[in-house]
Structure formats: C-alpha cells, structure tokens
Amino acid sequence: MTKIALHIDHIVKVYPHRHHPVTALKEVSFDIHDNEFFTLLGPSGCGKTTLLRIIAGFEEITAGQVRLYGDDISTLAPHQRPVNTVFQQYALFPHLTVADNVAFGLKRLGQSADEVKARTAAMLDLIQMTEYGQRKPHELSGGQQQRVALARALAPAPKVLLLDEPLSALDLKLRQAMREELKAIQKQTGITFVFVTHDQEEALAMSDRIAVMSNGEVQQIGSPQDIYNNPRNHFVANFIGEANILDVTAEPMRGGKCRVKLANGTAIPLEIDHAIDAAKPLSIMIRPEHLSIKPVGKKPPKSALIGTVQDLSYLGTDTQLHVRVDDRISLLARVQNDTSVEGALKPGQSVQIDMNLNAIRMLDH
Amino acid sequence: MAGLLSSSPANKAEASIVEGRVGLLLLPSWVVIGILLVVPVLIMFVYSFLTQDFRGGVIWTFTLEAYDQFFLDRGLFGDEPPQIEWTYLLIFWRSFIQALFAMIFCLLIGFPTAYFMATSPPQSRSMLLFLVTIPYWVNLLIRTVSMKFLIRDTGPINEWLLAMGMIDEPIRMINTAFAVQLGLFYSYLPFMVLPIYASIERYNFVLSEAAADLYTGRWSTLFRVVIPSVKPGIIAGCILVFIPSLGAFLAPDLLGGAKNFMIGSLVEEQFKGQAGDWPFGAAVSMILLTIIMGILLVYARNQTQSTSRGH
C-alpha cells in the first residue's frame, strides 16, 4: 500500500470579513501519497493557494485537520513544520548571497558549519549554479533566482515541498525547460512535491496526480490521463484542454447500453457503465481531436452530422476549426496538418462530422 | 550613467548631449543649493579665520585665534605654555553622548511605532501618518517651553505625584541631562519614525513568510531578515536624529540649564547679542561640520564596500 504523505481532512477555510464572510475552502478532503508529484490545479480564486498556505502554516484552518505522515500539524507554526515552500515571486533574501540564502534554513535547524557547507554545495550543484554562490539575488536572472529558491527550499530536506505557481513569472521557453528540470529533481530527491498552478498544460506535463479545484471544492482527482480522458463534470471537461459539450436526452436500452439524442435529433449509441437518471438534464463531452471532418460526399449517411465551417485557425501542427451544425450545436474540431483534408477545408464549406464513439463521455452536472 | 550609454563613439556623443541637457535642467537646484548651502558654509569657513570685532562682526585680518582658543589653554592672560583646552572638548563630548542617546531612544521607540504603522490596514495608515506630524503644527520653541512647564518642580507631573502621595518632595527634572534627553527625543522622534515607516512599507512581507518557512522564529526573523532589509531607512532615521540633536540649542537651553551646555548653545551664544565672538562661533561650526562629514564619509565608504562585495 502506498504511504500517505499528507492527509487533508475536511478542511474548511472561512475569511471572516465584516459584512460577508468568504468561504475559500468547503470541506476539502484528499490524500497526497509519499514521493508523489501532486498538483493543485484551478482558476484563480478556486482555493488552491489557500490550501497550500494552510499546509505551510501561513493560514489558520477554520475547521479540519492536516496530517503529515500521520502527525497532526494543524496547530504548528510555520517554522515548526518540516515542509518548505518555493514562493511565486521567489522571495530570496536580498541582503544575503546565493549560498547564504540556500544555507539559511540549514543554519536555523542548527546543523554544524561543515554540514551546512556540504549541503549548500550539493544543492548549488543540483541546480547547476555552483559558480554563482557569492552573487546577490539581484544579480541573477529570473530563471536563476527561481532555481536558487528551489535549492533553498530543498536544502533542509523537507518531508513535503510546496510550490506556489513557481514558473508563472518565467517566459515560455524557460518555463518549459524548468518543467522538465522540476520533474527530474523530484524523481532524483524522492521528496513529495505539492505544486499549485492555474496552467493545465503544466499540470498535465509534470504531475503524477492532479486535483482539479474550483469554488473551494475539489472537482476531481486523478492521473493526467484520467482527468483528460474521463472528466467527471462540466467544469473539469472545460478547464482541462478543450471540449465540446452537448446537451442530450437519453433513452436506456437493453444490455447496459443507451442511446442519446442531440438537440437536433441525431441519435448516438453509447455504452454507459452506470445507471442514468433520464429525467435529469444530461450532456456528453467529446474532445476536438476525436472529431473527424471531411468534405460532404455525394451520399452522406442519414445519421451523419453535417455542418458548415465557420472559421479556421492554423496552429502549426494542427488546424482548428469551428463547425456550425445548427443554431443549437456548434463544434470545435482539430485536424492534423499532415492529412490531405486540411488543404481542402475552407470557410463556408459543408462538411461531414464523424465522432469517435469511444471517446464520448457522459458528464455529471 | 555615462558608462552605461557609451558603448560606441556615436552613443558617446549622444550621451554627452543628453548629459548637457540634464545639466541644464539641474541648474535651478544647483542655484538653490549654491545660495542656501555652499555660500553660507563658505562664509562661515572664511569668518573662522578672521579677527573678532568686539561689537559683534569681524575684522578682516587673517588669524588662527579662533581655533587656538578652541583647542589650547594659554592661561588667563595668554602668556602661559599652551595646554589642551578641555572646556569645549567636554561640551563636544557631552553633546555627542546626548545625541547618541537621543538617537538610540528614538530608534527603540520609533522602530516599533513605524512597524505598527506600516503593518496597519492601508486605510488607517494615512491617519497614523497625520497623527505623527501633528506636533509640527506648533512651533518647536513653544513645544519646548511647554515641556519645561510640564516637568518643572511645580509642574503638573510633580504636583500630581505629590497629591497622590507617591513622593514627598518634587522630583528634580528640569535643568538635568534627563530633561535635555527628553527634549531631544521629543523633538526628533518623527524624523526616526518617518524614514523607517517608508522602508517598512516597501518591505516585502513574503520574505518574513519565507524565513518562517525556513524554521526561523519571530524574533530571529526580525533581526535576520526584517532589519537587514529595512536598514537604509534605519540609517536615514539615525542620521536625521543624530545630526540635528548634536547641534540642537533649544532643548539644551530651555531644559538643560548651564550644566548641560551643548554645542548648539555654544555656537548660538557667539552670534547672539553684543558679547558674541563670530570667528569663534564659525570655528566651532567648522569643527563640528568636519567631524560629521568624517563620520558620514566613513559610513558611506563601508556601505559601498559591503554592496560591491561578491562581484
């Protein structure tokens, strides 16, 4: 059985503003496993940063508990918790050199001068900045400051490393390089990482598991593949990648199958493994890359969806297009640019849309 | 600035044009600084080498008499072998100690005050700033005289303590070093609070969180992170309190009495009334100015050395 590093137990956080108290977290519960790269993903204001600050000890909990390898740390002050944070704006001490910044936590822990020196050197080596030890933070580039912040937080060998949108201030190229480096460092050190971001691409690229949050609640927890392929609800489907979400009515059939009807009457047979309440409003989700688009042949099958190309955007490897079926249904599709189809598509053209039935997902509302 | 711009000859020419224009724009401030600062100091410098005119003023004959009078004791009639004159050096020493203590007390009270103000909610900060400046609505002379009334033997503090039966006879406060210290502290406290407030307000409190995250307790964070980060404000406050305290004459005059004579009063006496010795007053000012400049230069040199370390 996997060991549990952090146990987030029914955490509620209410900011007691005078006139209208703000609930930032509504009874959030989940576990983060040992040696895991775990990401809290969500739009700004979803409570992900609040949760991270609660784990670090910067915010008090209104109700609930944080357990670190079984120990309740909810009431400990930040400096008593064996977790370290990489801050969004790095927060390096401006009056100290890079080496002194990295050594800061080690010295406070009362390690001997030799231990501090060795560990600091090892950390600077890890981030490949050995020759920068005597510089001051303001003499470094953003990317270098970021690495120093990482080394400073890793140096005391925390039980859990918290990262608060650490890449958001970097430019794209650097961000992508740092993603791989972070992931590599996590594997190398074996420390549990809790990473906060609003960037779904970042989350998908680095994480072992992702918790998608919105409105102070966890919407779904799972591996990147799981979250992308099987989003549980509207929010997750929309937030992770791009999705076509269509309202449907369902009619159950024998053998666990059921047939759904789109708003324009087109019927789609689906295999559903859980019971559906046909009385509730339902919707299905399909990713743009699971639609195939081709110019309408001479005799399109009756069941096929026919639409008009509204616009095309060239994205390098892909072309993205909006196809309008009728007033109620409009679809986003993506075709690879190495196919012959792509050159043949033009705005205003009638096209036939085929759905990959295996990729259609039923959504909870 | 020129160093940054001058990468090629064309840039160099451009830079010198820009510099010329900037120089022109700076002209008004140079004029003001010249008339209000450089010229008066030069006049004092020249006066300190002139001969005293007994009705006040100077006679234009060069002499080192004023400096001689400050440093050397040649006896009552000026015919004994010269010895070191301790009178004025003692006044200098006393003034330095008073100014140093005023600075320390202002720092001890001013830092927490400034910290409290800067960490208050933004709405109340402007109100607190306003409160700090209120004493300046009343002239310093009037405020110092009021303090004299407050702490004298028959003042409200002593009266009240007597009435409460806590003391049998008035506590002697007026005409003591304590009174001078109180006056200096009260006069210059805002000069300590305001620069420290400004630097704490700019301080990034995430640094304190980072320190706490790295196993640092509150007090340790204060001394290891907060104070080093706001050091420029603290230094500015200390300079702004120490230097005026050194040359202050109102508080020593009104509250200190004859025993607590300070540099400011010494200089003041030389220029006030008929008995004044202008060259001597000018010489004392020049000696004080030289010492202060020396201290500031040593500080500035240390500063540049510590910031350029690590290059």
The other form holds:
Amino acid sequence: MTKIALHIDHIVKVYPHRHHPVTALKEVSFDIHDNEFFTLLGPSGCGKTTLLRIIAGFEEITAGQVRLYGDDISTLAPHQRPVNTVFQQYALFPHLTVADNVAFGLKRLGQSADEVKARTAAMLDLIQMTEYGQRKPHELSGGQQQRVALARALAPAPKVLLLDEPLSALDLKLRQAMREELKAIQKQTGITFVFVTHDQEEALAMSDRIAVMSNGEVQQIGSPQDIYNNPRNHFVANFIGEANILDVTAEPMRGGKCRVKLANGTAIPLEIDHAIDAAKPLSIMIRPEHLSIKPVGKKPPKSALIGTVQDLSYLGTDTQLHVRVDDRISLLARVQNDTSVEGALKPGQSVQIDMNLNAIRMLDH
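Instead of the form predicted together with its partner chain shown above, give the structure for the form predicted on its own, please.
Below: the lone chain, stripped of partners and molecules.
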C-alpha cells in the first residue's frame, strides 16, 4: 500500500476584497506519495504557489485541511511544521560562509556542535561542494548558490521539501544540469519533494507525477507520460507541449469504436474507451510528431489529408512544418531531419498528411 506523505483535502483559499473577493483555490484535493517527486504545474495565477505556501504555513486556509503523514498541520505555524522551503530567491545569508549557511537551521534546533559539524559535512558532500565550505555566497555561481540553498533546507531532515521555482533564475544549460542533480538528490535522500514550476519541460523531465493547475483548480494528475499522451481536456493538451486540436462530429460504431468527421468531411475511425455524447461539441487531439508528412503521391488514398506547406522551421534534430489543409484546418507537424526531408519538403508544396490513429485522443471541453 502506498504511503501518503501529504493529503490535500478540499482546500479553499479566498483573498478578501471589499467588492470582489478573489478565490485562488477552489476545493483542491489530492494525495502526494511518500518519496515522490511531485510537481505543481501551471501558468502564473493558477494557484500553484498559493497551495505551496499553504502547505508551508505561510498562508492561512479559508476551508479544508492539510495532513502530513496523517497529522493535521493546517493550523500550525511555519516553524512548527516538519517541512522546509527552497525559494526562487535563495536568501542565503551573505555574511555567513557556505558551511555556516548550511548549519544555520541545525543550530536553531539546538543540535550539539558535533552533530552540526557532521550533518553539515554530509550535506556539503551530498551537493558536491565540500571544498567550498569556507566561501561566502557572493563567491559562488548561481548554480552553486542554488545547491547551498537546497543543502540548507535538507540539513534538518524535513519530512517534505517544498521548492518554489528554484531554477528560474538560472540560464538554460545550468537549469538542465540542475534538473538532473535535483532528481538524483531527491532519490538519494528519500525525502518527498513538492516542486512548483510553470515550465512544462522541467515538469516532464523531473517528476514522478504532475498536477496541472488552472484557475485555482487541478485539471489533471498523472505521470509525465500520461499527462503528455493522454490529456484530459483542452487546457492540458494545449499547455503541455504542442497539440493539434480539431473539432469533430461523431458517429458511434460497435465494439468500442467510433467514426469522427473533421470539418472538411474527412472520416477517421477511432477506438475509444469511454462513451461519448455525439450531440455535444467534440474535439480530437494529435501531437505534431504523430503526423507523417510526405509529397503527394500519384494516387493518394481517399482518406488522406492533402495540404500545402505554409512554412518550415529548422530545429536541429527535426523540422517544424505548418501545413494548411483548407480554410478550416491547419496542422502543425514535426518530422525528423534527414537528407530526404530537407530536399523534399518546401514552402508552397502539396503534401499528404497521415495521422497515427493510435495517438489520437478525444478531449473534454
């Protein structure tokens, strides 16, 4: 049985205002597992940081409950909660050495000098900065400061570590390197990490599970693969990666299959695992990499979509194409680069578009 680290139970957060109170979180409920790298992902203003601050105790709850390993911590002050937070701004003490920054929380807890020394050394070894112990924060790079902030938060051995967009101040290459380090440290320590970000790539690369948030609500929770390949609705499909979303009408068929029609009348047979209401607006989603693009053959099949390449963008490993089928349908495709692709596809060229039917997903509105 999976052990639950955090139980978020019908959390509501309303910021009072004389005329228009703002509801930042609307009945948010889910569980975070022990030793899990769990990410709250969403755009600015979606409620993810508010929820993190509620877990930390920096924000009061309007309604609901937070339980940590079964204990209700909803009314505890931040210093009474066995959690620590790594902030976007690392807030290292500039007058203290790296070692003293890491040791700060341990000393506040009243640990003995020997315990503080041993634990500080272990944390510096964990972040591979033993030789930097006597440096001051201003003598470190951004990535090194981030690691010191992480070590300081981990030193008191919190039950849960909260991370509020800690990589956002770093450049691209350093962010990518720190993703791997954070994930490795999480697995090595066995501490549950709750990570907040608006960066989809970060979330997909690091997380065991992701909660996608929008307008104070959780839209979907799942593994990175599930969130990407099986988005539940329009918001998730659009926010995670790139997606072609097409309005369709449906004609139910037998045996878990249906036939959908695009706006131009093209029929597509699909296997579905849930009932659909053909009377409601329906959409399908397919990722750009699941479209096959090639020059139109002499006798293209009747079911094939025929379009015109509008433009191409070379992206190194692949090429991104915008293809217009007609006034109602435009598609974004990605094809792996090789010499045949580079020589065959050009703006203005007529192409045949084949869809991977197994990769098409029906979406809720």
